[in-house]
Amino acid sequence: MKVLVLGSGAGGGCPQWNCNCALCASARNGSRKIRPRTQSSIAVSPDGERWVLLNASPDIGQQLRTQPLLHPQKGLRDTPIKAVVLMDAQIDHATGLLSLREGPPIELYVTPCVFEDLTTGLPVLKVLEHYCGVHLHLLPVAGDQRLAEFPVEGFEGLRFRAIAIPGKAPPYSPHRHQPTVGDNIALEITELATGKRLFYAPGLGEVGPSEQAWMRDADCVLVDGTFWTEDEMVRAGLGSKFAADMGHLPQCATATRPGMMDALDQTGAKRKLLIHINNSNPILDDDGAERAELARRGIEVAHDGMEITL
């Protein structure tokens, strides 16, 4: 199984277009070793020829142009992307669907909650009806159903499982302040021939016993790396919200909950990576103390263009 990291940044990427914080400024002037990052999305393939896109960021056009494996291969109009699975309905994970409108109908896999958000508060799917159209595949993660195994046509060698996880619905969702099963999912993808497993959760608000079990069983864990500390945005003067307010678990623990580093310490995965890195997070600095602490724990930071083979 092959994994391409198309984008590794949180909303806005790095440097963010209107941000002059220390990290964004350093990314522009080169004073620190900070790689530019587009907004997070990955692609998965069993053979390097057919790909499933996991989240479609607003930067998807740029990401596809710079990734030769995802260029057209056959005929005048073609794409090796055969399906799209969304983890949530956030702007930075869903609006890239609009950039796919010139292609064939999109084979789209979403939960009922995400479908609702993308036809009401952010009616992307209604817009696409006037262009390529969408072939909808609803993932039955709702109510008491917190886990759903589902097939993706053409990818019979991969087993997909959608798992409800703690997180936040988008601000335009009717249940932004009433968490609902299906607002956010993680994905476990298993290559049946080898048994290798990927656990992907770019928006993870907590790691409880069930999330810890899924992470423990994976060969590669690719999870929420948005913030280093709970109060990062407030301390940097970039906002008034804390990590928990936005549905993210920071790397560092607080007095009331363990951090993502603690959770990753408990998994035996060979590859442990953080993705969806906010432009305020000091782990963006390849030579920084925070990055050194991650390396000491065997935790990597995903970057645009990274290729992972399981």
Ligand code: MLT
Contents of the next structure:
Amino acid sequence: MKVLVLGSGAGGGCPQWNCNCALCASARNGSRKIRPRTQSSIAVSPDGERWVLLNASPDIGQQLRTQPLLHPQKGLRDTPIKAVVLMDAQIDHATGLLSLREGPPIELYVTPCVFEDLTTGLPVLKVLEHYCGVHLHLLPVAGDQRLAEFPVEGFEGLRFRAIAIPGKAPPYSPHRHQPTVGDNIALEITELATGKRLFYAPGLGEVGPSEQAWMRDADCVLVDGTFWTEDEMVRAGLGSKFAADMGHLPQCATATRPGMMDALDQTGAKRKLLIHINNSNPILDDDGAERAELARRGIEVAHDGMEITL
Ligand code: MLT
Ligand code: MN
Ligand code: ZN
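Which structure goes with the form predicted together with the ligand, now that we have seen the form predicted on its own?
Shown next: the complete complex, the earlier chain at its head.
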């Protein structure tokens, strides 16, 4: 199984268009080793030819232009992207669907909650009805059902499992203030022939016993790397929201909860990577002390264009 990191940044990417914080400024002027990052998305393939897109970033145009494996291969109009699975209905994960409107109907896999958000608060699916339209595949993660195994047409060699995880619905969601099963999912993808297993959760608000169990023996975990500390946005004067307000578990522990580094220390996963890195997060600096701390713990930071073979 092949994994391509198309976008490793959180909302806004890095540098963010209007941001002059120390990290964004350094990313622009090259004074520190900070790679540019587009907004959050990966693609997965059993053979390097047919790909499932996990999240559709507003930067998808740039991502597909710069990734030869995802260029059209044959015929006048073509794409190796055969299906799209969304982890949530956030702008950075869903609005790239609009940029796929020139293609065939999108084979789209979402939970009922995400479908609701994308037909009400952020009605991109209604807009797409006027273009390519979507073939909707609802993932039954709702109510008491926290886990759904589902097939993706044309990818019979892969087993997909959608898992309800703690997080937040987006600000424009009708249920923003009533956390609902299906607002946020993680995806486990297993290659049946080899048993290799990927756990992907770019937005993960908490790592409890069940998330810990999913990650335990994965061959690769790609999880929420948004923030280094709970209050970094507030401290840097970049905003008023804390990591918990946004449904993200920071890498560092707070007085009340362990951080993502502690959670990853406990997993036996073979590769541990952070993705969806916000432009306020000091781990963006390849030569920084925070990055050295991650390296010491065997944790990698995903970057755009990264290829992972499991
Ligand atoms: C989030 O995950 O909280 C987002 O990156 C916020 C955004 O897209 O503005
Ligand atoms: Mn995001
Ligand atoms: Zn910035």
